[in-house]
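Only one chain is given next, in structure tokens, and it is the form predicted on its own.
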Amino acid sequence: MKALVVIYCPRQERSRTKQLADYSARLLKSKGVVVDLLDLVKDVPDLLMPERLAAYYNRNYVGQKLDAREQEYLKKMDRMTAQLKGADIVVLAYPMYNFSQPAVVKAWFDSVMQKGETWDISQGGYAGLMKARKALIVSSSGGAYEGDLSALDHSSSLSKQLFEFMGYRTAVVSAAGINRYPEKEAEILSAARVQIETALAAFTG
């Protein structure tokens, strides 16, 4: 079994999210899972700028053969897509920024959500091509978005929707309220680790 741990933790070792991502990786390795790491701080996804978008559309929608220059436009997107397709389990870990995903995380999704590779469409509608795969979303936030504030959380809910569109079975762990309740930081992180253990046990069992 193989796993891909995708992290965006610009605070590096000071990041609580990285602590949880590292914990997830250690748990997977302890279960005999081969773990690959993609650090989006060091390996920044390409954006769908005009030339890249045109090449993707021509290849994946029209079926056009690309020339060498056009293939180069899609080289990093294709590498990240192949890396994702090679994993049975994905752990995506990042902090919430302004109620949603950091832009780099969305750029990664835009890179790997490729028609004909991770999803497709036919007369029957959309179909995820990553069925039987699992995705664990680990997110942290300074605020706690519960009750009336739950509508402000567009972070883990968006990641969950995107993974499930591709066919993944998902689980979400949110370490929320770390700044709002600083006296509870240890408790919040401990609870998140327990949730991670539960999710990965289900994924690897």
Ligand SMILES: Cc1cc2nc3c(=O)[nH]c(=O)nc-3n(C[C@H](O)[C@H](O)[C@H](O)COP(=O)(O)O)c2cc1C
Second form
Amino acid sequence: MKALVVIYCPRQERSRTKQLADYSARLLKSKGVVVDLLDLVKDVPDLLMPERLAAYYNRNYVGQKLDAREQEYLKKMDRMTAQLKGADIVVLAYPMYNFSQPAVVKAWFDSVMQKGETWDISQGGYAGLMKARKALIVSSSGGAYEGDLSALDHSSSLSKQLFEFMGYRTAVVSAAGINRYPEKEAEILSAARVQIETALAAFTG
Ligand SMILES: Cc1cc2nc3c(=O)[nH]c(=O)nc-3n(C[C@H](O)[C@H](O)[C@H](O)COP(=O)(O)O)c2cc1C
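Structure of the form predicted together with this ligand (previous: the form predicted on its own):
First the chain shown before, then all remaining chains and molecules of the complex.
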């Protein structure tokens, strides 16, 4: 079994989310899973700017053969897509920024959500091509979005929707409220670790 751990934790060694991502990677390795790491701080995804978007559309929607320059535009997107497709399990870890995923995380989704690779359109509508794969979303946030506030959380809910669109079975672990309740930080992170254990046991068992 292979796993890919994708992290975007710009506070690096000070990041609470990174602690949880590292914990997930250690757990997976202890279960004999081969773990690959993609650090989006060091390997920043490309954006869908005009030339790249045109190359993607022409190749993946219209079936055009691209010339060398057009292929070059898609090189990083294709590398990230192949890396994702090579993994049975993906762990995606990032902090909530402005009620959502950080832009770099969205750019990664925009890179790997390629028509004909991870999802497609069939006669019955959209079809996820990543069936039988599993995605664990590990997110942390300063606030806690429970009850009436849950509509404000577009972070893990969006990641969950995007993974499920590609066919993944998902689990979400949110370490929420670590700035609002600083005295509870250790407790919140410890509860998140237990949830990670449960999710990864279900994914690997
Ligand atoms: C630019 C920025 C935007 C943030 N936006 C939010 C937000 O909208 N909601 C929230 O609850 N926390 C927000 N936070 C707080 C972080 O999500 C929180 O501190 C998180 O635990 C940081 O994770 P880290 O320790 O892995 O860096 C924001 C932090 C930063 C730096």
